[in-house]
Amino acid sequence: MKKEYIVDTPRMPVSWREETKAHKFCPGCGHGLILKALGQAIDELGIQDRIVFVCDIGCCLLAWDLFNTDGVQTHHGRAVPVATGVKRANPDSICIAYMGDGGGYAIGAQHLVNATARNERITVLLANNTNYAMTGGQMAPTTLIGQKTETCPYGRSIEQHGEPTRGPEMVAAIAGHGAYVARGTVSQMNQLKKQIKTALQTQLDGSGFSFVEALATCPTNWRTNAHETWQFLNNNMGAYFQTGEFKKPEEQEV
């Protein structure tokens, strides 16, 4: 007879322990380390039994069921006002609006700047892989200059596309008294779950709108290896995305 052990140990989320199971991302994939961190960051908070956790259409929506959370999937670009409409009839609820940067800076950017405006009180974590992953790798609103996709080819220009789209530079600069803005990194761990877990506090606090955007990997359509993965994220996109907190609230003048 097979037996089954349990083992309850500091290092296992609480969120995690009672069903714990790999992600369904490919190999490589920034959105499972993006994820670990958000899972930390709510266990050292102890808020589990007040998350909603509302994920978007695109890669970030095989995260539906990863926590035994309270959670919603949304139509594509329509995580942050779904985290709102729960937010405003629920205050004590603890809204995450989870979403790639084809779902925040593209189909989804006009909720991203009025609920900024607003300033709800809600937490966005945005991952910046720099393409539309899912759909085989098309070219996104934070591609960068000279890369390849399925739909630039031969490399995106400013020309033709513009300049790539920096989240957090935006959000900073419409955000009101009380929010939090942040960019991180999966090759920095630590300091990526310190900013979503000052993300959270923001929220719990109920200063302000808080965002975090994370960069993060895709090897699968970068067609990268493990060196050149980490040398394009660290590199090219470290180069133009820079990491850091935009906003806090504690230096904001009343």
Given for the second form:
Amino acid sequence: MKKEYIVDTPRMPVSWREETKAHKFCPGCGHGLILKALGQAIDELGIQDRIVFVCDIGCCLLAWDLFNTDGVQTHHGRAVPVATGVKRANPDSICIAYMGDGGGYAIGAQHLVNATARNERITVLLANNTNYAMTGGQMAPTTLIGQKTETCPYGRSIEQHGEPTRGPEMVAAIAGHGAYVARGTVSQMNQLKKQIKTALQTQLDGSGFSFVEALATCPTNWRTNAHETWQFLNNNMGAYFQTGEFKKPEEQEV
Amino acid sequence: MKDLKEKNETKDKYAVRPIVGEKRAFATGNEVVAWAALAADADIMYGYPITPQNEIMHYWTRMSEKYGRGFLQTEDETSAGFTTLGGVLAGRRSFTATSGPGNMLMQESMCMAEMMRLPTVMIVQQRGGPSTATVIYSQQEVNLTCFGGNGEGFRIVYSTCSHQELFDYTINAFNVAWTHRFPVFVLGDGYQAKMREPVTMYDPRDKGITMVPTEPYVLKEGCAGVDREPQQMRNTYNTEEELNEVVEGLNAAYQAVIPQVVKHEEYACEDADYVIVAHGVVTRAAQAAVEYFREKGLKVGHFRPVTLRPFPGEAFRPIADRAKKILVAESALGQMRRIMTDTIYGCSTPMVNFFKPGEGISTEEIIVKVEEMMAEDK
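The form predicted in complex with its partner chain is what I need now, so please give it after the form predicted on its own.
Next comes the full complex, this chain leading.
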């Protein structure tokens, strides 16, 4: 008897670029999920024609041709100033700076801090996977206490390296009126998509800077299997990095 | 930001001309650069304070407000460089200005501009080096401006010698950049930046100069992926072969541009036994020295490269071959000379160095040097 297979095309966001799929991330990587949430948010807001997607260096650069939108890939840490430059010169553009925790909190920290302080009308989307993944798993500002990486092989210690950077908390502390700051996780996709959508809406409204950190998985460098990966994301990272909204535009209107 | 948008939309921001007819002024070089950028219809400046270029920003911020142009003071020169790239990507005539340690930080973004052929314009007012050194003067940023970064120096560098040239070449820089799509640098120095001298400012349109139209790299007409292919730009490649092809392509494009932009000036070189080579403000001392010697009937000439990158080696070669001796005068330890000697490889004419890193060079000093060379030959 002839067996019938139902062929179903994977449901990708419309704003994704079909020709460049499947994407280039490792199996189990969180980037694909973050970018799916971003794609859905772009679709729902209907702003594909206005997007300039600026990606940083690190694994995030693999997304340089992921969307069916215009985009620029820049140097490590420099996505924020490039997006700022475009936005300042073309206020109608919707500029997204996409980066990792190293790009945002280490090499490009001065750009993140000052773009926040100036309340630049751009959206920063940052993947936090607690390590420098593209370069082979070194310690990042977000590496958890006790977590082993290539440059802290005996585990990160508070004494030597300080406490892991809490990005959204830092950004929220200096963000101005009308800014939006949140942290989501790839294990809560609905929440993450909603946060990214609110961030983009904040830029569309022109009310202020918008920032979303997404907790992401990195089984390749964590050296974890599927179960351990999810455990680390939800339990270890979840215990230190609280998800939720840290600043909302309407809160300051009062 | 909103104001800029409104101004852009509601009226032609270039309708009001900043300069009508010819305007004679007695101004600092920095002021002249700001006026030139304004006259060249520059849209936006991104900058960060560093001496001796600060007044470019000071004048730009005062005037840009009146004429609906943009300005952003960034958190550092790294950011000023990269935001300038952003402005160019958005299709705006964008520029920045810096000096010394700031020039170092901007090399990162200028590398990206080379790789992606982004027509950035950057004014450099050289100060002393290495490190923080002085805020006053030098010609020590030649290496950095011509070849800074981990690349091949696909850029065009004009070394100016006067306020008039600062004005002329700043306007020219925007047109050369947007015509050829390579980063363009106007290399001045602290003396030119800070001193005042007479200059004639003008609207380029009155001189028959058309400003080369700009175009956006991102967000062109239509929706990406629907009406047109998405414009996705990168500077990272996966294999050696892939990169090699890209760099060879850049090189071919750059080599084709060289004959169109390379520039030099000759002063009594045709029969010169002694040729003084100097660039930037030092050319003024060299020109005066040539006048002095020619009045005495002595065959002294001066070759001045205007573009340091590309270097006018082809024009210099026959002059260098014909001369008995060459004097290289520089306010640096041979940064220009290294570029020059490379382009005249095989030339056996002896060269005498007159290097004063971080210090000005006077006509009298050059005269003494040339007389010493003549005495040796007697």
